[in-house]
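This document opens with one chain alone, in structure tokens, the form predicted together with another copy of the chain.
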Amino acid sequence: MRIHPDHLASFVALVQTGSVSAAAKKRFLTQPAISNQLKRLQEAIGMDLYRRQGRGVQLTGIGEAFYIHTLKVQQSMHDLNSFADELHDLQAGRIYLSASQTIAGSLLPAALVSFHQRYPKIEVFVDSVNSQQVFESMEHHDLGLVESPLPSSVPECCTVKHLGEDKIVTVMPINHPLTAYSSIELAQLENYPLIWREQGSGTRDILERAWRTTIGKPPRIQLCLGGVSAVLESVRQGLGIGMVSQFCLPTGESMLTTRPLHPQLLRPMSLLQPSHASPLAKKLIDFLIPYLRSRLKQ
């Protein structure tokens, strides 16, 4: 026979009050109910846990030993209920978020640090993937952030919130000759070594297209690196000019500076909310939308 958790609660009440009737009051049950539960419990473990002793009840040695172990179960059940309350109050839980690399690496960290300070028991797991994968992941994830034109196949179960426009800028060392200009035209870049992102990057995609339109031929790609940080590091080492989202420059960066392109290269930044988003995810969404919009307005 297996031990029934309810019986344990009655046993704990018995020990803490020292009598069956008092335990019954404590549990809002009648005395026979508690007597019955305790009988079943003792049958289950095949040992007497207490005996009548004058006005109340007295634990046996086995009862005492059993009680110690019982408390641990009660403790963990209590912890679980507390956690359930926190879940219910949206103070704890776990959120899976997927974001395109640029966002995950630039705007998002500061936002999540701020969110985490306010709600320390809410875990946010970020998957940094490319734009296409963000859409695909919406079935499993609670929230997505993309920075590119919406594809034709937006999953029907997602609502899309527009956050603002992201600008692509050039990055160069602070002593670069082109820093003399307040904005850069693509044609000017032809004369300098450039550092490109890898094939499949949304940033590169939009740049290549603009290049063909403006210059009339595809760019000659001599140096191509995977990821934003690799591009920035190469620029620092003087290997060329990079082109990244305006938010990609680390705060406190002293060796690099940015110049906007002319004409501007903009991309819409969007937040994807799947229909199955939990209340907790909505809480993060409600936090992120104003946060990101205010950053994008600058």
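For comparison with the form predicted together with another copy of the chain, would you give the structure of this protein in the form predicted alone?
Partners and other molecules have been left off, which leaves just the chain.
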């Protein structure tokens, strides 16, 4: 059974006007054309939807139930057409973003709130992973955000936009002996247990490079944990010193404090734009680039 949308529109016009002739006028069609559409609709259903009564029509019980469903279908079609218009105007749709955990947890939330206020019907889905996984996921996402040195082979599908530099800082309990210093040298950390991120983390990658250059031997790692939140909680529990982005300490944190490293340990923050990024994704890209660059300059 196939029901044509035009036939449904004619049926609604018939119910709302009460006669075939009035429905024809409302639909800007001839009376024979309306009659033919209504006949084909009833043939498709296999039941009478109405009966003639004087100069008008009377719905059957089946017709009354069918009319209710028809209105729902028309409303759905109206909503679908409105959504299609919004898609065409880049006002609605979905964007899939892959971001390293530091960015996803510390910088993106406020950015996406501002973006949502401007474009309330655009949905943004964020995968929070480590930097290596961001690079690996670009074939399936609309854009990526990382804060680590770029690998020797960036995915071929991507254009890289440099956003600025992020600082790595040490994080420790507020009563830790090293809080007496305004900045910390890597050599000072040799005497304390350290909490490191997992392999593939941009933070770990740049720290390992700096450690090899400065210390010349592997660090003493107390714990290796996946994710910034796990590192911060372990530091709260007094298990060691962590090293995280300058943006990672939550607002209002009362148990932890940070100290910059000396010399400063900087890492690039970059946006990856795949060649398959949609015009909708490019709208988010155009929003994020100035927003993140301004935050990194603070």
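The structure presented is a predicted model; accordingly, all values stated were derived computationally and were not measured. By rigid core we mean the largest C-alpha set that fits within 1.5 Å across both forms. Residue numbers count along the first chain shown, from 1.
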{"item": "Hinge residue among 218, 180, 75, 130, where one rigid part swings against the other between these two forms", "value": "75"}
{"item": "Turn of the lesser rigid segment against the greater one between these two forms, rounded to whole degrees", "value": "18"}
{"item": "Once the two forms are fitted on their core, CA shift of residue 42 between these two forms in Å", "value": "5.3"}
